[in-house]
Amino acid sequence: MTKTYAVIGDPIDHSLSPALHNASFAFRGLDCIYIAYRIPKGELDDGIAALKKIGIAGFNVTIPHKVDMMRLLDEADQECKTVGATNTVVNIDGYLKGYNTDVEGFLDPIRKRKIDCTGADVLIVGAGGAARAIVAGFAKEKVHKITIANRTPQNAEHLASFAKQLGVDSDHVDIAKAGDTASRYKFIVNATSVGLKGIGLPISTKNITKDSIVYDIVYMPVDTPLILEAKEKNATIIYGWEMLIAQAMKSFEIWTGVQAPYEAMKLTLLGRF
C-alpha cells in the first residue's frame, strides 16, 4: 500500500519539499508519495484530524505551525523540547511523534566542512524560529558567545536569554550597527528572509573578512546578496540549500529507516533553481 507524506503550512505552494522527497522515494524504489497540504493559521487542529483520518504516514511542519504543533504531539524528541518547535512528525496509528531536524540540519554543512565551533564568537541576524534552532545548534557545539542582531530588540533579548539557558554567553546589538563589528565574529549567520528574491542585505558587509564564515539560510537564490558580497571578501561560504537538504534527509531517514540519497536530492533542488 502506498504511504503518503506531506508538508503542512501556509503559504505552501512555493515548497520544494514535494519535489525533493518524491525524487528520493523514486530513487530508493519506495512506494511513497509526498504532497503539499495547506492548513491556514488557526485551523491546525482540524487539519491534523483530517490527516489522521486519511492515515498519513508522516509530515513536515513549516510556518506558521512549528510551535503550535507541539501541543498536538503524543511524544517529542529532545531537540523539539529544547527548541520548542517541531518540523517532522511520524504518525503510528494516530500516535504522533515529533522531531526537530532544524538543529542537526543547520549543523550538517558546518560538520561536512570540518569547521570547529568550539570557543567561537557568533553573530546571528534574526530572532525568529529558525534563529532559535541555530542557537540550540551552536550551544551543542560549545561556542563561546552568541550575539543577536534583530529589528525588534525585545525578540533579540528573548533569544539571548534562551542562549544563556543553554549555557552560552549571549547579548544583543542594534541591527543597524551589527555590520560595524562583523570582523569580531568567526560565524555570521543570516536567519532572516532578507535576501529572498535576491533583494537586500541583512547587515552591512564592509567588515566581513577572509576569516569570516558567512552562512545564509535563505536558499533561493543560491547566491544571495549577502553571499555575493562575502565571496568578494574571500570569506568561507555556507549556502542555505545545504541546510534545506540536510533537514530533508533527516526527515526522510526518520520516516523510512533508509539512507536518503544526497545526490538525487541535490540535483533535484539545484535543478529547480
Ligand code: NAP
Given for the second form:
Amino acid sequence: MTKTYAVIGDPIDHSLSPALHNASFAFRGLDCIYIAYRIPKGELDDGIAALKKIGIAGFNVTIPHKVDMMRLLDEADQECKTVGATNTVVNIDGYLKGYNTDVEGFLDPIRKRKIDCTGADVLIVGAGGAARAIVAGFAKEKVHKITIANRTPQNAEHLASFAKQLGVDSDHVDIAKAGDTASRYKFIVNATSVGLKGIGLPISTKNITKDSIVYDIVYMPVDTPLILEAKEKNATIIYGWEMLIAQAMKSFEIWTGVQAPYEAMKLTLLGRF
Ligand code: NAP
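Next up, the form predicted together with the named molecule. The previous block was the form predicted on its own.
Below, the chain from earlier opens the complete complex, with every other chain and molecule after it.
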C-alpha cells in the first residue's frame, strides 16, 4: 500500500519539502507520496486527528506548530526534549514518536567541512525556533560562548538563559551594534528571516573577516545579501540550503530506513531556485 507523508504548518503553499521528498521517494523506488497540509494555528488537535484517520505514515512539522506538537506526541527523542520542539513525527498505528532533525541538520554542513567547534565563540543573530535548535547544536559541540543578538532583546535574553541551562556561557548584545564586534567570533550565524527574497542584512558586515565562518540559514535566495558580503571578505560560507537538505535527509531516513539520495535532493532544491 502506498504510504503517505506530509508537512504541516501555516503558511505551507511554498514549502519545498513535498518536491524534495517526492523526488527522493521516486529516486529510491519507494511507493510513498508526500503532501503539504495547511493546519492553521489553534487547529492542531483536529489536524492531527485527521492525519491519524487517513493513516499518515509520518510528517514534518513547521511554523507555527513545532512547539505545540510536543504535547500530542506519545514519545519524544532526546533532541526534541532538549529543544522543546519537534519537526519530524513517525506514526505507528496511532502512536506518535517525535524527533528533531534541525539540530543535526544544522551541524551537518559544519561536520562535512571538518570544522571544529570546540571552544569557539559564536554569534547567533535571531532568537526564534531555529535559533533554539542551533543553540542546542552548538552546546552539543562544546563551544565556549554563545552571544545572541536579536531585534527583540527579551527573546535574546531568554535564549541566552536556555544556552546557560545547557551548560554554555552565553550573553546577548544589541543587534544594531553586533556587527561592530563580528571579528571576535569564529561563527556568525543568521537565524533570522532577514535576507529572505534577497532583502536586508541582519547585522553590519564591516568587521567580518577572512577568518569568519558565516552561516546563513535563510535558503532563498541561495546567495543572501549576508552571504554575498561575506564572500567579498573571503569568509568561509555555509549555505542555508545545506541545512535544509541535511534535516530533510534525516527525516527521510527515520521514516524509510533507507539512505536519502543527497544528489536527487540537491538537484530538486537548487533547480527550483
Ligand atoms: P521564528 O521562530 O519566527 O523566528 C524569527 C526570527 O527572526 C526572530 O528572531 C525574529 O526576531 C527575527 N526577525 C524576523 N523579522 C525580522 C526583522 N525584520 N528584523 C530583524 N529580525 C527579524 O522563525 P524560525 O523558525 O526561527 O526561522 C527563522 C528563519 O530561518 C526563517 O527564514 C526560516 O525559513 C529559516 N530556517 C531555515 C532552515 C533551514 O533548514 N535552512 C530551518 C529552519 C528555519 P524577533 O524575536 O524580534 O521577532
